[in-house]
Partner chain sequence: MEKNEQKKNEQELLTVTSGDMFQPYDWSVGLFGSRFLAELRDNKKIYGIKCPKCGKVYVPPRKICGSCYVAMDEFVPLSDEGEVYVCTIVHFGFVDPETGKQRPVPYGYAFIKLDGADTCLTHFVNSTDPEKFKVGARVKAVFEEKRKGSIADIKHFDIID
Amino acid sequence: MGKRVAVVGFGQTKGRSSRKDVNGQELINEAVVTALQDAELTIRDIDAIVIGNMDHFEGINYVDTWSVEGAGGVMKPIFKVTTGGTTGTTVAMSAYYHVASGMFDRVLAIGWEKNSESDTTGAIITAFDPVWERPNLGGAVAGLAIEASKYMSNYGVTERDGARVAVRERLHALNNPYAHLHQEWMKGIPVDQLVDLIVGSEQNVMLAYPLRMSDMCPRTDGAAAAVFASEDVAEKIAPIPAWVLSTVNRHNFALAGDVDMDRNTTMAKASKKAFEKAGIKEPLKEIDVCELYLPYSYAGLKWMEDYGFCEYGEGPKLLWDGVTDMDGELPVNPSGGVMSSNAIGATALIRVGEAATQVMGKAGTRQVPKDVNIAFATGFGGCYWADVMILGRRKPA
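Can you give just this one chain, in the form predicted alone?
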């Protein structure tokens, strides 16, 4: 049996559209310093480093060695992973397994992206097969628009339902000093009125039906870092460690044309297995908070069904009933989520870090108003790849 592992520290930069004041290594270092301060450790205490980003975005080869002055990796074992949008959770899972293996007691996981210095859309388009996929699936929006259209057709979902997700995420982001988008104009306006304003606005440009600008995530410069520690040292470092209860990935497809657009099957399978490993039988009742990789609004409806939080077609009811709001039964993305900050290589690691922070009771103004014993974090990317990590306050048996 491997070692039990916990997150004992987390740090992130403030998300911005462009950080011209720092280079990539300096951006990484901001997150590293913050994470080490959170754990009250120094870089000398770290045994190994796992780092990741979308390396073809910035065009930097060997990010692991290029980044050592920012990451603190000089003369330490370094491991690089890059798995598209799931990079951040893959970094977290790699750090977890490095510690669980017994090889290291303290591993630093780092995710970062400087989108302002990359041709993000161009890079994503070239990830698709030039003959079979690029004409109709290339880029980040096309496939999501197809998925949303099918979901609307199958279940009678409307643009107002999608807009309600966007409103929730942007309102939650107002509590998060690290969020990229702070739409202060939304303060004090009733939710129904905000939904009507978003759906009816001529300035809210249609990108690909039914997706408007408000339905999508931004491009963000940012970095995040988390310290994973073994059971031998975790409770000496953190008063309340966030224990890893289970982690699962499903990277099942290599071509987007193979994806089932009716259901997010990878997320459904990964979640089901993660719940089984963590002993969770009723996810809606047993999980206290979620940090989900929802890159666009309709994912906050359809994918809630695939996670197993409700039956198929009931995602909109869950949303409009307020179940997923800050004061609801299952708060979703108290940080504002991906739709409010999206430094792609860091994005999924931020989901893990935010979930851990909720368990540790250190989320400040975005701490949900309830005891958090179990938190659920996800990553999404590539050809509908899915990563899941469940964190908890109680040390696993």
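Now show the form predicted together with the partner chain, given that the preceding structure was the form predicted alone.
Shown below: the chain alone.
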């Protein structure tokens, strides 16, 4: 089974549309320094590093090499892991495996991205099959719009339902000093009215039908780092370590055209397995907070059904009933989520870090107003693949 492992420190940069004042290495360094401060450790305490980002985005490969001084990896074991959108959760999983193996006590996971340095959509397209799919693919926006088309057609879901997800995420982001989008104008306006304003706005341009600007995540420059520690040292480092209760990943097809668009099957399978491993029988009741990789609005409806939080087609009801708001039974994305900050290689690690921060009770103004014993974090990637990680306050048996 291996050693028990916990997150004992987390750091992230403030999300911005462009960070021209730093290069990639310097951006990474900001996150690492913050994570080490959070854990009250120095780089000398770190035994190994796992780092990743999106291939092609900055047009330079081998981040493990060129960022080594900023990452803190000089003369240490350092590994690059890139799995597309799930990179952040995969570096977390990889750090977890390193520590669980018993070979390392303290491992740093790093994810980062400077979306401002290239054309994000063009870069994403290079991740897909050059012969069969690149010529017509419209990147992540089109890839998600097609999923929305199917979900809306299957269940009669409306643009208002999508906008309600966007409203939740952007309202939550107002509590998060690290979020890229801070839509101050939304403050104090009732939710229904915000939904009407978004749906009725002419400035809310169509990106890929039916997705408009408000339905999508931003392009962000940012970095994140988390310290994973073994059971031998975790409680000495953190007063409340966030224990990894289970972690699972699932991939499905190679070509986008093979994907079953009725359900997000990888997310469903990965979640089910992770809940089972963590002994969770009723996810909605037992999980206290979620940090989910929801890159666009309709994911906040359909995927909630795939995680098993409600029946198929019931996503909108769960949302409109306020269940997933800050004061609801299952607060989703107190950070504002991916729709409020998306430095892609860092994004899924921020989900893990935010979930851990909630367990540790260190989330400040975005701390959910209840005890957090179990937190659920996810990552999502291009051809509909999934990583999930469950963190908890109680040390696993």
